[in-house]
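Next up: just one chain, as structure tokens, the form predicted on its own.
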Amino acid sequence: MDTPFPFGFPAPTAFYLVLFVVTLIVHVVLMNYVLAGTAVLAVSGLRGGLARPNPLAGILGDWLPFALSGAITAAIAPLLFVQILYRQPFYTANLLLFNRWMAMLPVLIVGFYLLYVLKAPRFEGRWPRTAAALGAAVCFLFAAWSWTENSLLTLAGDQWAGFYQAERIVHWEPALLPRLGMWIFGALPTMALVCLLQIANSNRGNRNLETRYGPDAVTGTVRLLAWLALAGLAAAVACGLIYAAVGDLAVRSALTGPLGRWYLLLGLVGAAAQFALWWGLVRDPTPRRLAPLTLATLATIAGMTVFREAVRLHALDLQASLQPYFDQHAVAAGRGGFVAFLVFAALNVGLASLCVWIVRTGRRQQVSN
């Protein structure tokens, strides 16, 4: 692995490693807002904000069903490109965590119909939706410490037979919480920079923001969102650091190697450049050229994404050779499939795009009748 991410791998491995991290990027950018959404409705509950209207609770309150939704569609594909990539080691560590891993399909079900409790005018008391949010976001971070989890079991493949001796449910070492804390304050900038695009964009519409909360409210909100993403900056690379000195031989070649360090290098500029952009906005809180800090977002999500990737990577060349996995994409790339894969892709978009549509055209019309 002395060449660049995916330069250096057989053709079948380098075509499913490209579609697995692409599909994945759509994915981590929904789950991040649904995250990160559901955890600031919480805190902001427990401190009396949602006794009140205000644009970021009525923004997050209106699209985290919808945002949910379109996580768990993107999800499906890098689903199936993991059980592709790396057959053996993925379900073993899911046979392993077993009825544990399972919960989270009850618990993902829990967490999305919290989110229609926030919307329900029954429930506009500050407790109930409080308890909703709370409710909510214990349910995700579940979810994503599940597959924090189940990912690093993956590759612990010396643990597994102990692991299956002794009945255990639950996968731990040094490197899950630094890990699964860069991925969960990580969400934070990538959930203002979409609630931030979604007040641009509203206030450019007939459903103005200042109109309904005050010109002050939507200042005061596009200045907490430059705050929660630099908060969420700062302690996603604090986790980082603590990540790369408890990891494994795996994290260090990934780290040093051409496989993933250009990569890294790029969500690290991409960091830099976001916390200079959240900055600014901080001292002029006026949702204008979003352009440059949605790339930066863009690169620091997929240079991290990558980098994982690499992790990965090293970890099972270090166990074994990498050559069966190869054998098997190979095979699996013979199969088929690749044009009824676009067809539904498209579908998806298509609808997922169709339904934004009818969203925004039908409050346009209620706003001018």
Contents of the next structure:
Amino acid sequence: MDTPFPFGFPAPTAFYLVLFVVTLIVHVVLMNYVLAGTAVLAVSGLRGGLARPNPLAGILGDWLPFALSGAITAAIAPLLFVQILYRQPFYTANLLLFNRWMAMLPVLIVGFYLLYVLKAPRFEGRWPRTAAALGAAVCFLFAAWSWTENSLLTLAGDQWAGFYQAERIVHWEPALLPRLGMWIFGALPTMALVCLLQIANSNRGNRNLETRYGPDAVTGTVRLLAWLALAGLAAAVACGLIYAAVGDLAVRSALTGPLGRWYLLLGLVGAAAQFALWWGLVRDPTPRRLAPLTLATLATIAGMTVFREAVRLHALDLQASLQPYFDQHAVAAGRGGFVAFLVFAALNVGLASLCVWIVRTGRRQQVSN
Ligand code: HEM
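Any chance you could show the form predicted in complex with protoporphyrin IX containing FE (HEM) after that form predicted on its own?
Whole complex next, starting from this chain.
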């Protein structure tokens, strides 16, 4: 614990930790788009923003079902790695929360179908769209809450027996709301960036949003996205400060110890750069030169995802020696299957890219016809 993540761990542990964090980052990007996208549509619907077509509702409506399937598919890899990494705490938390935890499946199915209702011409009109967006947003907020609750229960090894005896189905602790708040508000800048990239991309192609909605509508959307990102960043930072204040010894150890503090710094530098770049877009809402903003956003997500892992490693280290975990990782690494993993990972990335390419070329032909 006295070297930066993942150095200082035995090779198999470091290997699984890196794979877990990298694959989790992909889940986080797509999940952020879904979480913030549906919330923004729901609020916009309540304020009358879905009554007529507009660029943001158009982009989100079109892409949310794809983003959700991407978020869920991309979640499988970290789900596998988290089970290898933290076998006992992960399964114990799942079993203790069992019914409450399994409720996520039907809820996500409902959310999925509501995203299709949202884009179906049959349900055009302000209130059907608003109801669908609101319902979907509630479903995905429930999923986010469930994951945060589960992650915190995983770390609370001293509470498992009492939780089981009391037959509880909900885990509550003061850190829950600020941690969940960080995820929910932190989703806004990611969603805003992806929408901005989509707008910039559509301006280059023949599906020009400016032709469809008019230049003023697009400029207004870019400015709105910048404001949403700024508000989300500020709220996420505020939640982060509360989380640090109410967090236990593991959070404080991650804040000060070498394992996570450089990654926290990376996340904060990324967030500061985002503040400056989003502010620039408020003043000049032209979606150009987005590479620095993309880098800053990825730095924030990567830094915070690793820091989150540092908190867990400190929590487990405080409870007992990590040696049994290291032994399990060494056994798992000795089982083989890495080549098969790489082949299937490449196959899936290829197939997902093919789907995007087919949809993009199909839409282009549709527009030019
Ligand atoms: C739209 C639906 C979803 C949302 C909004 C969502 C949200 C989240 C959030 C907020 C976290 C971080 C929790 C925390 O650290 O406090 C998380 C972690 C995670 N999610 Fe998702 N999630 C969704 C769907 C899924 C699905 C369907 C799966 C599995 C197939 C999944 C797998 C994971 C995994 C493995 C982690 C890391 C867990 C850990 O480290 O303990 N997620 N998710």
